[in-house]
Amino acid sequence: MKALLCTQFGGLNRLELKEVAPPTPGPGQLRIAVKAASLNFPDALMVQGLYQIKPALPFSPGSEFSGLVVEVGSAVKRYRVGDRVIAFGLGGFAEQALADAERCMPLPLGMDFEVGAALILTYCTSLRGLKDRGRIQAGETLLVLGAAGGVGAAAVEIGRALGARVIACASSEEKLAFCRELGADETIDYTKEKLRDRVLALTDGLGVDLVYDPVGGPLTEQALRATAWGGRLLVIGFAAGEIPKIALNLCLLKERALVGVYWGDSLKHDPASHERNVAQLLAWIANGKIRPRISERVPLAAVPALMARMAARQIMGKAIVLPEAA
């Protein structure tokens, strides 16, 4: 089978497309024929050795994917060969991949493989952040940084579904138009406008209640300064490549709070919340409140170039990898 392999940490151009033997599942694992996988920012960081988790080499990136079960581990009871599943873990950029059964879920009836592959990581991260960590309430104002990217776009949709007023921030008019299609109430181009000043103008000087920040860098402090009394800033990630250092007196003033969001690790600490959130996401998809926006589809050979574009923040919504495509 074909697999895109990282054999050494470093540049994205070091990824290699190779023929390898199909993997053998352990007792609690599934072997899955991958029909679609989605690219996420942590995939690019992981290949470069910049993510908080460093897999053993060699490995195939691709942290969420969907497909058909082709082999079941001896201890797995819930799944059978031929089942359609969504999986998250590692290895999705290959024609076949392993996944722990506890990190899989049935692909809902009527949902295609591409939507299934685009659903879990970004939407679960955003719902975990907004609802469980940010405690957002209907009628509050939400500021989303990097709003045209994968998790940012999900946050715009989920914020609207939860009844918030959403201000979406991005770096071009094309991206802002995309955010308006997602349902953003207001938009800010932070390459042309001073973020804090524009936010205060849009909120009658009060500031926003919650900031969703997957970007980091200098925008974090600007966004924190634009929060209202009791405002919260969700630390999602650092797509700008810089982890900001915040003066804590900014938290003391107006009783602001910095709140970390690490969805992947929350699964073992709060699995019940994850199950509730997945059920909520599926209900929203069924009634049309959210829908993953797939901007492009590529074969395995095109993934390194796609990763480079993601690292440069040039992708809107979700990009899908099709391992079986030529």
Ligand SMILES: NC(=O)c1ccc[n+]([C@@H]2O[C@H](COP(=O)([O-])OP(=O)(O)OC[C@H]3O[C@@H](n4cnc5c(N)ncnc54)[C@H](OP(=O)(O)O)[C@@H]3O)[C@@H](O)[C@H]2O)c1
Second form
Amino acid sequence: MKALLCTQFGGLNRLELKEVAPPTPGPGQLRIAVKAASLNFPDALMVQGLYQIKPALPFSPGSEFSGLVVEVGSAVKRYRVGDRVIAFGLGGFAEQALADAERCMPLPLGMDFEVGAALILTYCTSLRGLKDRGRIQAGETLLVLGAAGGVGAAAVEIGRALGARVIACASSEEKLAFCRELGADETIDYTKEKLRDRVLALTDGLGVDLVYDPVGGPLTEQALRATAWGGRLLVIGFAAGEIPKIALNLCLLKERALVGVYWGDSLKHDPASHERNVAQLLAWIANGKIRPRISERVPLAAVPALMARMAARQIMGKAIVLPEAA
Ligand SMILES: NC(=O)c1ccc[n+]([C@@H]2O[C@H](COP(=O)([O-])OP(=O)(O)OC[C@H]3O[C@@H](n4cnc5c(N)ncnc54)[C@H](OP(=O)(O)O)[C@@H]3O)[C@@H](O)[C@H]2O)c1
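One more: the block was the form predicted alone; return the form predicted together with the named molecule.
Below, the chain from earlier opens the complete complex, with every other chain and molecule after it.
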């Protein structure tokens, strides 16, 4: 089978497309014929050795995928060969991949493989952040940074679904138009406008209640300064490459809070909320309140170039990898 392999950490051009033997599942695992995988920011960090998790070499990246079960580990009771599943783990940028059965879920009836591969990581992160960690309330104002990216776009849609007024921020008019199509009420180009000034102008000088921040860098402090009394800032990630250092007097002054979000680890610590959130997302998909936006589809050989474009801020919504495509 074909697999994209990371044999050494480093530049994206070191990834190699190779012919390898299909993997053998352990007792609690499934072997899955991958029909679609989605690219997430951590995938590109991981192959460069820049992510908090460093898998043993060699490995195939690709943390989120969907496909057909082709082999079932001896201890797995819930799945059978032929089942359609969504999986979260590693190895999705290959024709076949292993996944722990407990990190899989059935692909809902009527959902196609591409949507299944684009759903869990970004939407669960954003729902975990906005609802469980940010305690967002209907009628509150939400500021989303990097709002045309993977987790940002999900935050815009979920913010609207939870009844918030959403101000979406991104770096170009094309991205802002995309955010309006997602449902954003207002948009700000933070490369051209002063973030705090524009936010205050849009909120009668009060500021926003909640910030969703997957970008980091200097924008974090600007966004925190644009929050209202009792405002919260969700620390989602640092796509800008810089972890900001914040003076804590900014929290004292308006009783603001900085709130961390780590969806992957929250599965261990709060599995019940994950179950509830997945059920909520499926209900919203069914009634059309949310819809993953797939902006492009590429074969395995094009993944390094796709990762480079993600690092260059050139992807909107979700990009899908199709391992069977030539
Ligand atoms: N905490 C969690 O549980 C969790 C879960 C998933 C992802 N994350 C993190 O969230 C972040 C975003 O992930 P994603 O999948 O949404 O990525 P993405 O699709 O690439 O979106 C990131 C956005 O960040 C903005 N950005 C600003 N400066 C950037 C730079 N120098 N390089 C790249 N992007 C830049 C871009 O928007 P503009 O061009 O409009 O500024 C881009 O659309 C990552 O740091 C990821 O590790 C965290």
